[in-house]
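To begin, one chain is listed below as structure tokens, in the form predicted on its own.
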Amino acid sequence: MAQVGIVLVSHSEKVASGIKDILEQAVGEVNVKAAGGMEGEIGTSLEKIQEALQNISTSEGALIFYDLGSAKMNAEAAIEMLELDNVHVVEAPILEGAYLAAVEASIGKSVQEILESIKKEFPEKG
């Protein structure tokens, strides 16, 4: 069953891969990619985000969770450059938001249903 994809964009490779590990261990099989750090340094890489988006199934849509402002800017630029539809940068805490999205994606919810759940759970961000 195809499910909504999740991309984790962090300034730290360890943070992005750690959250990916949490999602995979807690939720099970999820459609998630980590895009963190810049060549062993702190920062975000437009190329890593594009690669993650190209290597994740986006047929059901995808959600991008990020940690800091420049990560959001790079995520938005990657979506625009790749001309992707139904891919959304989400205003929610990276760990809690991605966890909620992973649980809902794992039970077959649509990208729009997941976005609504996130807005309800994190109204101050959404």
Given for the second form:
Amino acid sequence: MAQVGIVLVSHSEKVASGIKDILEQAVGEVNVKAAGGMEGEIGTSLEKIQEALQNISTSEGALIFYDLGSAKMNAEAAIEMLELDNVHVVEAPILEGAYLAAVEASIGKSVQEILESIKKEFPEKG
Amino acid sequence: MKFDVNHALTWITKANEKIQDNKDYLTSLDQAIGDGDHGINMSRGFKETVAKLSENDYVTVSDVWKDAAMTLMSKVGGASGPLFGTAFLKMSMASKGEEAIDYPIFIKAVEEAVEGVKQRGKATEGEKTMIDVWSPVVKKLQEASDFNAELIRDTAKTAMEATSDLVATKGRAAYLKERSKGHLDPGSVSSYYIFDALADSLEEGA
Ligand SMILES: Nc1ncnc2c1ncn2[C@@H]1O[C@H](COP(=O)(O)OP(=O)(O)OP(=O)(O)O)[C@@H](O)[C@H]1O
Ligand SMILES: [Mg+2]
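Instead of the form predicted on its own shown above, give the structure for the form predicted together with its partner chain, please.
Full assembly next; the chain just shown is listed first.
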């Protein structure tokens, strides 16, 4: 069965792909894509986020984790432009939040269940 | 007077010139209270926008603004990308279908641009962001009864200069808290160039 998808949006390509490595090492098969950097430099790219959302399975919904400022704005813009339902930008530290989500997604939790766990675990952000 | 496709194209061309001329200055402002990429971001985004607009023959102002919006959103790279992109996208939506737009539609377009930026940035007036230029400009547009280049330019300039006294509570500069005071907001300075360019386009068409 398809899992909840995870997209990692960071200003750094290395940070996003590094977090992806951590998730895959711990959880194994994760429905996750990294969208880091902007044309090889520090920044965030709307196109990369859109591509990531199109390349994961979103049949069970998806969660986007972000690091700073424009990462969140571009994530929200990407969701609006692709007109996706059940895809949410998550208020949590990017690494810890995505880790929690990956573990829960791998045991078949739904988007709503994962969002509730995140709220409990990281009440301070957002 | 109506704002037509030529005005819209001149607007972007002039904005691009001012941004390229001041690329290093914008970057130095962002080095003081941000991450030092604003000049690079704006220079890349507007260069690509001018290139994109030269590929097509436009019939409506709305289509010019739409292509500008899409290019800025995907090519700028920093927060100013989705923010300026949203501004032009909202203007495009507010003026849809009109070949040339009259003053009331123009006001409505800029009003919606400001609302869009506020929503996208979760920000409001007084937080030391580009909103502190866009919002006073909208107020002056609303008070006037017709296009007025000088009014737009002067309002944007005064508002841009006033951002120096503000403490940032949004964007990268917010991490500096009180220390952000005494510096101009980079996005407000580039917004001033954009309105200065708008004023130029109005004067050229006259
Ligand atoms: N939340 C926000 N709301 C409105 N305007 C903002 C916000 N954040 C930043 N800005 C504006 O954007 C300008 C900075 O643009 P810049 O291109 O340097 O992006 P950045 O802050 O480096 O992006 P990033 O979020 O990727 O770090 C600021 O000077 C400010 O005017
Ligand atoms: Mg910056």
